[in-house]
Every structure is written in C-alpha cells, then in structure tokens.
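Next up is one chain by itself, shown in structure tokens, the form predicted on its own.
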Amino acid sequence: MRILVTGGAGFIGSNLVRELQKTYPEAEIVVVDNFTSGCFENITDFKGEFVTGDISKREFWEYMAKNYRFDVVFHQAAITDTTVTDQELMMLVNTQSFKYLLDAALKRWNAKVIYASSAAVYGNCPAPMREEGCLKPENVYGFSKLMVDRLAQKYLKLFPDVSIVGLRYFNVYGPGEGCKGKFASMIYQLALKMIRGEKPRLFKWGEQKRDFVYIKDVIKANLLAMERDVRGIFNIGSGKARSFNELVAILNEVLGTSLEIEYFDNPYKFYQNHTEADLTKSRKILGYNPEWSLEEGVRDYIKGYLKNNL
C-alpha cells in the first residue's frame, strides 16, 4: 500500500504518520511538508520519503502526479492560523490546492482521499453542529474549509465510484502541537503557563464552550476513514462541549495546583462561543466512537508528554 500524507510534519499529520508506520509496517509512506506550521522534531522517527513542496502550486501537483502513485492520500496540510486575514493566500493554500490534489488523486492515481475539514465551517451556528445543518463561518479560515467541503461534494457527484472522506475536526489537542506556537490549543497554552506557576488567563468570563477532542481519537477516525468503505463528510469531536472554566479546573487538579483565573476582554470579533459535534452520522456510518474524555485526555497528555518534554 502506498500512502501520501500532506502536512506530515505538523501536529495531526505527524501523529498520523507515526500510527500508520506502526499499524501498517509494510506500507510505503511519503510525507509532504514545507514546515510552515510543522517541525522536523515531530517526525525524526519517520522511515519513509520526505518531499518538500508548496501545495498551493499547480506545478507541484503535476510533478507528484507524474512521478508517484498512491492508493490513499491523507491531506492534512493547510494554513491553520485562524487569525490570518490575507484572504487570497488562505484560499490559495487551503482551497485551490485541494482541487489540484483531487485532480491528481482521482484522475491519475484513483486513490482514496481523506482530508482535514474543520468545525470552523459552523461558526456560531446552534450547537450541537450537524454535518448537513447550519454552516456559517466567522472568518476566512472557516470559509476556506467550507469551500474545500463544497469541492469534495462536487467531486463525489462527478466521480460516483471514488471515495472522498472529509473529517471536520473540532478542537484537537495532544502531543506534537508545540510547533504551532501561539496557535496551539488552549489546553497546551494554559498548561504551559500553569506548569510555570503563572495564572491562567481567559476571555471574560470563561463560560465559552469547546468540543475538545484528544489526538488519539482523531487518529483513530482517520484510520477508520481509510479502512472502511465510506465517503462523505463527518464530524470528529468528543461530542460534549466543556467550558474554559471547567478546563482550568481539570488542569489544576492534574497539576496539583490551585491557580486562580485572570479574565480579560475578548479582542476578536470572529469568535466561536460554543462548539459541539453531533456525532450521530459519524457513529452510524464511520463507526467513530471517541474514547477519551477531557479529564482522561488532559491527564494522559500532561503526565505522559508535556511534563517530560518542556
């Protein structure tokens, strides 16, 4: 089996590559990345071929189509900084590149495509969010991912025999996200401050809610998407929204601290106040059932990784 992973040096991509190597040791794996938001430390144990390239360039995909052939493509590469306001750049990297990828994967390789979508497509739609429900992104990042989903739906109609699977990630956290710096998860940011003995800081008044999903559940969802005969778009979250205040309480318990929260005004106009995945479709069709609660995931993350890698 020949597998391509774009964004393989990034947070989710590197965890995926590691699990693919473990689960499918005979597979030929190729990683594409340009280290925009990834880092080599994430994949020092990678045993396959690494290709450096700009996914937003048509010539890059023409080169890949000509020189390689894959059975499965995991597309994780993207601009993941949701505060980027350069609309043209966001659309070129996140949306236009996906069209180039689909043309190579479906027309040249006949490969299965599994790609990263985002809960940002929902914006502030009522929770829990459903795949076929309200879609109203609050920023250009969310819009770029919505346009990726629209492309996927178009190609699914044009090519009824191919398999394209979109995974709408909610708020993913876990080992390997440190390369994202200030754009890593709130769990990572708060944990680092609290480990240093600093007070956690939240937007007033900490009651905003997020569907936090541990990286191990996200990787499981990707493998299910590859192994099962499925197509379409699926929510990947925990299925349960938790407030930032609750998160701080969990971090205090795991770290053995009692740090008080400092609240400050939210400077962002485009801000999701409540994300929560409706997992009905994911459970029924994809067979996805998250195993990690927020309490268990945070404990595993901090005790098994963060405290030993600072």
Ligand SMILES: NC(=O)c1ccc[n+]([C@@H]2O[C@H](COP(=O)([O-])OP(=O)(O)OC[C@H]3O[C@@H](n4cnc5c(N)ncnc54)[C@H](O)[C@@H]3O)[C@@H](O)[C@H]2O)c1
The other form holds:
Amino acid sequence: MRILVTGGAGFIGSNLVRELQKTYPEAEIVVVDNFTSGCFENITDFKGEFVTGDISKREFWEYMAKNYRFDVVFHQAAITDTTVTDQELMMLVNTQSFKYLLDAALKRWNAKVIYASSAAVYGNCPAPMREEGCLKPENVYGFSKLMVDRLAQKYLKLFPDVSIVGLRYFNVYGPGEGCKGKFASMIYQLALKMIRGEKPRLFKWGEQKRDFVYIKDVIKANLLAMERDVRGIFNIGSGKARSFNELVAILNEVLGTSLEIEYFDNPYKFYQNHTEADLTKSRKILGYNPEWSLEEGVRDYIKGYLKNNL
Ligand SMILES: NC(=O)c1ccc[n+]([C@@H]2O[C@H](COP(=O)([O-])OP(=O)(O)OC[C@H]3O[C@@H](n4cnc5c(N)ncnc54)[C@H](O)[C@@H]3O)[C@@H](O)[C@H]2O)c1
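Mind sharing the form predicted in complex with the named molecule? What's above is the form predicted on its own.
Below, the chain from earlier opens the complete complex, with every other chain and molecule after it.
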C-alpha cells in the first residue's frame, strides 16, 4: 500500500503517520509538508520519504502526479492559524490546493482521499451540529474548509465511483500540538500555564462550550475512513460539549492544583460559543465511537506526555 500524508509534520498528520507506520509496517508512506506550522521534531521517527513542497502550487501537484503513485491520500495540510485574514492566501492554500490534489488523486492515481475538514464550517449554528444541517462559517478559515467540502461533494456527485471522505474535526488536543504555538488547543495553553503555577485565564465567564476530542479518537477515525467502504462527510468529535470552566476544574484535578480562574473580556467579534458534534451519521456509517472522555483524555495527555516534554 502506498500512502501520501500531506501536513505530516503537523500535529494530526504526525500522529497519523506514527499510527500508520505501526499498523501497516509494509506500507510505503510519503509525507508532504513545508513547515508553515509543522516541525521536524514531530516526525523524527518517520521511516518513509519526506517531500518538501507547497500544496498551493499547481506545479507541485503536476510533479507529484508524474513521479508518484498512491492508493490512499490523507490530506491534513492547511493554514491552521484561524486568525489569518488574507482571504486570497487562505483560499489558495486550503481550498485551491484541494482541487489540484483531487485531480491528481482521482484522475491519475485512482486513490482514496481522506481529508481534514473542520467544525469551523458550522460557526454559531445551533448545537449539536449535523453534517447536513446549518453551515455558517464565521471566518475565512471556516469558509475555506466549507468550500473544500463543497468541492468534495461536487466530485462525489459527478463521479459515483470515487472515494472521498471528509472528516469534520471539532477541537482536537493531544501530543504533538506544541509546534502550533498560540494556535495549539486551549487544553495545551491552559495546562502549560497551570503547570508553571500561573492562574488560568478565560474569556468572561468561562461558560462557552467546546466539543474537545482527543487525538487518539481522531486517528482512529482516519483509519476507519481508510479501511471501510465509505464516502461522504462525517463529524469527528467527542459528541459532548464541555465548558472552559469545567476544563479548568479537570486540569486542577489532574495537576493536583487549585488555581483560580482569571476572567477577561473576549476581544473577538466572531467567536464560536458552543460547538458540539452530532455523531449519529459517523456512528452509523463510519462506525466511529469516541472512547476518550475529556477527563480521561486530559489525564492521558498530561501524565503520559505533557509533563515529561516541556
Ligand atoms: N487541530 C484541530 O483542532 C483541528 C480542528 C479542525 C480541523 N483541523 C484541520 O486538521 C488538519 C491538521 O491540523 P493540525 O491541527 O494538525 O494543524 P498543524 O498546523 O499542526 O498541521 C498543518 C500542517 O500543514 C502544513 N502546511 C501548511 N501550509 C502548507 C503548504 N502550503 N504546503 C505544505 N504544507 C503546509 C504545516 O506546516 C503543518 O505541518 C488541518 O487541515 C486543520 O485545518 C484541525
């Protein structure tokens, strides 16, 4: 099996590569990245070929189409800094690249494509969010992912034989996200502060809710998407919305601290107040059943990794 992972030096991509190497030791794996937000430290144990390239360039995909062949493409590469306001850049890297990728993967390689979408496509739509329900991105990042989904849906309709699976990740956390700096998860940011003994800071009044999903569940979803005969778009979350206040209570518990929260005004005009995945479709068709509660995921992350890797 020949597998391409774009964004393999990033948080989710590097965890995926590690799992693929373990589960499919015979597979030939190629990673593509240009280190916009990834870092080599994430994949020092990678045994395959690394291709340094910019996915937003048509020539890059022409080169890939000509010189490689793949059975499966996992597409994780994207601008993941959701505060980028350069609309043209965001669309070139996140959306236009996907068109080039689909043309190479489907027309040249006949490969299955599994790509990362995002809960950002839902914006402040009512929770729990359903794949076929309300879609209203609040920023150009969310819009770029919605346009990727639209392109996937167009191809799925036009070509009934192609396999494309979109995974709409909610708020992913876990080992390997450190390279993202201030765009790593709130769990990472709060844990770092609290490990240093500093008070956690939240937007007033900490009751905004997120569907936090542990990286191990996200990687499992990717493998299910590859192994099962499925196509379409699926929510990948924990299926539960938890408040930031609850998160700090869990962190205090796991770290053995009792740090008080400092609240401050939210400076963002657009902000998702409540994200929560409706997992009905993912459970039924993809066979996805998240196993990690927030309590267990945070414990596993902090005790098993974060405390030893600061
Ligand atoms: N982490 C989350 O909570 C979350 C939530 C929803 C969706 N997603 C999506 O999941 C995917 C992976 O996200 P992540 O959290 O691992 O982020 P990440 O920033 O760690 O990974 C993205 C990777 O893409 C690479 N990249 C960016 N631009 C590139 C380009 N032009 N050419 C080649 N490589 C490029 C980066 O260097 C990085 O390694 C992204 O598509 C992201 O939008 C993530």
